[in-house]
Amino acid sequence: MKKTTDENKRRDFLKKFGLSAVPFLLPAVSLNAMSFGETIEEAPAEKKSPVNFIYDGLPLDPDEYLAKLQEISKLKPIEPDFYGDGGATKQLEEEFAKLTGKEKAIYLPSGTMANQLAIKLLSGNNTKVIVPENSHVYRDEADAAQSVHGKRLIPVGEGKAYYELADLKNTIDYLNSNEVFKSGLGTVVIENPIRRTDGTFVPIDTIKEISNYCKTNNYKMHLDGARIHLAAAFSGISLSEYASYFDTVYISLYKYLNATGGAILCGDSKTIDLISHQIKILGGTVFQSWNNTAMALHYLNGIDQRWSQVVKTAQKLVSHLNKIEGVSIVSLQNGTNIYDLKLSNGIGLRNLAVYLYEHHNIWLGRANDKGIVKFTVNESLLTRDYNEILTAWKKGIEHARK
């Protein structure tokens, strides 16, 4: 009987996360090593909403996603769009235009398409585009700028979290001095916050300096702001101020707005009015998008207040956990929602992660090669009582002591 119970729990685990996610969610540990069958004094974890210390958003599985859409529609019936026109999609576009202070906004199926079309249209006949060397545009978009849109990406700031005005000027001066046939620089891109540096944000003074320089020299500016709300929450700089220094702004709908996909691009009417045709010729037009836009619209409402509470709760939790012997959680310089967690040799990360998951439905990631766990906070902190979360961690740490 016990063997059957253990196997069912393993199957539930696989169903919830998928086998490929196991190494990411937990330290290196085989499913057979998990003590699913031990006696648990606390309430079963499956009855508790998950608290996720792994990524930016809420961990909604398909059933939960559908239930949330039904809940949203009961409060106010969701209005469908048709090929992006009307309904929840139009409502979301209008809301983002207001939030960013831009004339218009448009829904796109992916962030890559949003970034690439912004770069293409802003640059016009100019072929060069300045990008951060560690950016998503440069590293993660399959050379789309070159292969699809005829734009040449010029990386700046290698080895740095973000480039500064001096780096930009040096790069432009070098290009102007060493290229005989000048094809022209069209757009300067900034990513904020920066995914490859664990979500650190670019200081507002740096953005202002670069923006002033670009305006003086007639260069357009695009913001890859996939997670810009996180930068706003942790830096104290509003979304509208960040957006004011750029011609176009891309924001993701699934990083923390909990849609299953999609992106919003905001800018002036002249640019945004050209996007629909570009989406069509690239095969990105879909019949309806309301299942993504209605979800994002729901979580966009009140996001600043909720993330302000996330910041306060995270700071409180980090402070309490740092008082426990053998636990060190450090915020990053210009950091947002990712901290560095390190445990002493006397605390087993594997045991802690499995205990937190099995007993309390709290998710903790595995360590990197330096023994550091990326301790990521999000709105799931607000779904459970704070003292319950803190107590679970304290019990888990004691359980994991060798």
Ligand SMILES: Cc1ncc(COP(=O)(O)O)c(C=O)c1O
Second form
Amino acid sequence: MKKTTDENKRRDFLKKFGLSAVPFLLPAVSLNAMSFGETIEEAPAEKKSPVNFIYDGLPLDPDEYLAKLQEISKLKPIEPDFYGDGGATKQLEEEFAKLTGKEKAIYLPSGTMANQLAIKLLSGNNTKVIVPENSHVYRDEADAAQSVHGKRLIPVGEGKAYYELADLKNTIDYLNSNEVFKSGLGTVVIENPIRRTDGTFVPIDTIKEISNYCKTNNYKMHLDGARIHLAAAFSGISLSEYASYFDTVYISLYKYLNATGGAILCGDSKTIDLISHQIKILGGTVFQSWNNTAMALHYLNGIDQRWSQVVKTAQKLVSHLNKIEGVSIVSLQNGTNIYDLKLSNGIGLRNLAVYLYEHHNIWLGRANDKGIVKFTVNESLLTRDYNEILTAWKKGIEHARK
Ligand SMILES: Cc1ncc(COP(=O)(O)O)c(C=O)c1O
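Previous: the form predicted on its own; requested now: the form predicted together with the ligand:
In what comes next, the whole complex appears, and the chain from above leads the way.
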């Protein structure tokens, strides 16, 4: 029975992290036959909470999620909201308004809805909206701006991580000189950090220049800041400073605040007060959201201190691991929590990942087609003694040498 459970767990792990599909894996190895033939000195891995190098946050499973909510409620009973009003939801909104320095904040069921409603309301009757070509708003929101809200998204910065002021000006000049029946430009959008470039951040000077230009020309600005705390932790620019350059800011509750979903939109009262009616029109008004907002509120408390510790710990770990022969971990330009990990041919990724998982409950993802693993750090790094993590990696790498 125990054997079957272990095999199932191993299979689940390989499936979950795509390791069974990596091209250079041992061909046709029977999972049942996979044995490392060694004594495990450490405590059984399943007793330890996972340290994951895959996600922005902690991938809490349903049992862990429920246990966490109970732990939170024991410290201070969670107060429910009623259709988004009161309780944990209101507390979270007030907290985010303070943190971003905006007048108000509101909970929405998804980031997509937050982005779309911000664009719609900020733009008013203007139909044009400038968006980064590689942004979630442009590529991943099912053309909602065009099909639902009557806005025309105009992409800028194709092939670049982010667009510069010059790119924005060129696009606006081009539109102004090449369209006969002019319609107005309402909103300019920036995504920061940028999901499609593995979380790299937009330099603050670029944001400042664009913001000044937009103010001068009376264009509104919206920030898709789904993971803005990560940009803040790695760039040293505070959340309130980032927010100060924008009219509205959206922040995700599930990327690193560990809720099961949800979003917050912050801005001035005039805009935010219009949102709940818009959510209702779209059918997004939910009876209660405290299950998400209480969790997010919990992880929001002390987030800057914890992430500054994550940054330091990650830098130390990367520097130690880079001293090991055959291991290369590099940070990206303007990078946040995602690094590129490459192993020499002499080290088997699959063996390393399976060893780390089985013996230490440390999770590592698959490689892309260039053989690069996106080594992603998050708060789970702080849940284990640093030396234990380093030792696990060192042992795993020696074990995985071919
Ligand atoms: C940068 C960015 N913006 C917006 C969203 C949309 O969030 P949601 O899934 O809550 O609609 C995501 C989700 O992946 C994202 O990465």
